[in-house]
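Form predicted alone, single chain, as structure tokens, below.
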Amino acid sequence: MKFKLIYPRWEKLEGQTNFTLPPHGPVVMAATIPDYVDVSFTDENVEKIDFDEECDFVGISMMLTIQIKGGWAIAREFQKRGKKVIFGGISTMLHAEETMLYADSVFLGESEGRMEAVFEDFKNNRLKKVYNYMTKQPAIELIGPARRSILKRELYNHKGVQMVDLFHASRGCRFSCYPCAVSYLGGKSFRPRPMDKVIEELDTIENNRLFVVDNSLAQNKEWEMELFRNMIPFKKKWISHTIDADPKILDLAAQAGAWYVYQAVFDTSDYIKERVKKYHDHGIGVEGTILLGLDNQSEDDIKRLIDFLLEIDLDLAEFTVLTPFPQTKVYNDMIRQNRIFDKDWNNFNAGKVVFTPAQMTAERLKGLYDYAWDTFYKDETQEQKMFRLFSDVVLREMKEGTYRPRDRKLANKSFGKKI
């Protein structure tokens, strides 16, 4: 059997570095396949879709809103060559009503000790309208390694320059975030691999860089520090959401290759100050990732938070408008005070504002958006500020000789330096 899995193109938002990480999902999703299926994976976002390719049934793997309109689209297009398609991910969970009605089937829910039957009902003519695995997660246990050999590795790089591979060494989150979905998509409590498939994939990859996909890697100390210690044989140099910033953590951290982390910057607090620079003092770059929107903010609270990031020292930072996504506590709260007036999924891109805020017109919250890039990029560019903690993390490979270039003539070129 011929299984074609497709993950839709997205936009990048306005302003940033136009790179393309391999997606996780599909990966992850593919390790789950039966051996007797051939899987062919095409990434829209850096190849096109052959629509007449030879295939029994197709997957369509979605991670963001802004993918979904696309995807309906793609699936169109195979059913009208008579293929079935079904349809998972990320935001076909947030969507899921929406799209059974462009699916032959939607898979619902974490897909370890599951895809066999779906496979087996295809093949007897069976499939089911959904697969809703919601409420009951697999065993843990049961994740192994992605199955990264579906990826074309030469698509993803950046001017030559080696893009991460991505990597997750837990499910769930504790926190339960106001704008966030991951407390309904992946559960309200922390599931960490065990250690043990956690070395087990770590040794399947490749590549020397990672993003540790992780929601949050600070939800037990405990196994945080384990997970530092079984990473640092491996010499990777890797990306994370945030960490603990207790300085056993973070020097076992620096040791196991923390490369930089996203920190949310949500306030001018000295506690923000003070962990940012507990990051550097380790060798740890951050990027700040901050929310404009939010009800408790006025126009100069976004204006002070702005200045006050010019203040910590950050390596980057990434804005985003509060985005009212399915599933949400923000989306519940706006549709009960009627407060959403675009639902456009293509505009639910957390760079456009479609809900009336709380102390400003959303005109004016876009423009401070606006204001917010142009304000902490005026003197480098989003690209440049990147292009030196990819210089630091090159010197650091070639220092202990792990440097693997995928291209040394065209980055040399197309960064107009030697590296």
Contents of the next structure:
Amino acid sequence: MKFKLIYPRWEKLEGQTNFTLPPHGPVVMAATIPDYVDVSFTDENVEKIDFDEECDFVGISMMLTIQIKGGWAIAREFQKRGKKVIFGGISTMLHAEETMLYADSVFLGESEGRMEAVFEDFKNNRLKKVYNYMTKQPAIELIGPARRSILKRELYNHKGVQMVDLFHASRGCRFSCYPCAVSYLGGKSFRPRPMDKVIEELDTIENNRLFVVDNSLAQNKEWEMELFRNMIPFKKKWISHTIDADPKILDLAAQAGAWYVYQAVFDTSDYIKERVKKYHDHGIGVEGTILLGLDNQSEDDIKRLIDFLLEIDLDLAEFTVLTPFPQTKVYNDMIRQNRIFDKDWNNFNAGKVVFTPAQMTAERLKGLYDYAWDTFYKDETQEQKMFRLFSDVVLREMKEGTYRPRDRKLANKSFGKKI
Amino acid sequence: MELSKNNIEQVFEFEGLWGVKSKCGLKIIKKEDSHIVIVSELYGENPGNAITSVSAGLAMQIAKQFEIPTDKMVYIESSPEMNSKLSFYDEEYFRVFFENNNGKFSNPSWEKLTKEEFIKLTK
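If the one shown is the form predicted alone, what is the structure of the form predicted together with the partner chain?
Complete assembly follows, chain above in first position.
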């Protein structure tokens, strides 16, 4: 049986670099598909979909709200050709009822231990409209190494430099942050993978650079330290979301190959300044993630925040506009206050303003968002700042003997396209 | 952050979207011609959906369990004080209006209540 798995395209934010990383959801899901199924994967961000490719069954995996309308359109094309389409992934879970209108089936939840039954149902022509495993998370031990063999590696390469591989060591989140839907999607408790499973998966990844995509590694200090201790022998360099700024943990993280981490910067406090300094003192870079448009932010607050970012010497900054994604507190608050004026999911890209801000007009907020990108990258562009971070990691790899030269055969290509 | 339980007399377990087990705070005030239902968000103490994600379904479940006629229900959502530095966790009250089709709620709309309005309505 041939299963065609699609990852729909989305528009990058204005000002964001055009680097495309290999997706994580589809390779994790593909690992749970029975062995007798041949999987053909298309990431529409890097290649066109061949709607006429021979296949028996189609899967559409969606991570972002801005993928869903594209995903629905793709489903329609396959259905016109007589194919059945199943949807999964986290934005399917957030938009399940709407997606059901376009799907032969939707899968809600985590797929480990469940795909055998789905494919049996398909084979026997009894596919269910919904496979509902919301909050019925499988045993964490069941998560095996992702099936990265389905990726076409050369499409995630820029001028001979391979993009990082995505990897996860835990699921769920014990924090329910105001703009975030993760606790709805992955449950409100932190679920670390057993360390032997983490090691088993790291062992399968050839890439020497990773993005550890866990929502937050800072959920259990003992586990975090154990994770870093176990990562040291792999000599990989990695990016991650926030980690604890405890010196003991940072020391282990640095030994384990921490390259740079994301850090939410929400105010101009000494707490943030010191935290960034602590990361830097351990040789770990920091990309600030800055959310603009919160109800407690005035125009002056946003301008002060941007000045502050330049002062604290962040390596990179990514600005986003507050976006009320379904199943978040911000969505519920704004629905109640009738403040969401744009309900086109294609505009929920965190670069457009879809709600009425509390302290300014939507146009002014968009203006400040543009101002933030322009001001932060005025003296040194995002590409230049990234190049600096990249050079740092190359030097570290050379020192440690883990550096791999760029692939000369792909030197004139960027994400599969000739340059 | 610490949840204020001022308007919570009991914890009500309900079925959220896709059958997700969820909890909210509940207080019912029986008046001569109506039942005032105050549902409160429990944040970290709720394993499932937020009350606003499932307003109509939750109101129906409460009506059924406590045998409240839907046309006599005054339904209020409360976001309790979380004693947080973050303004998004301040105390708030919303009266929720539903379309009522033969006893079935749908299409909620919200009207913000001031503390004074809330007190007057629930006195």
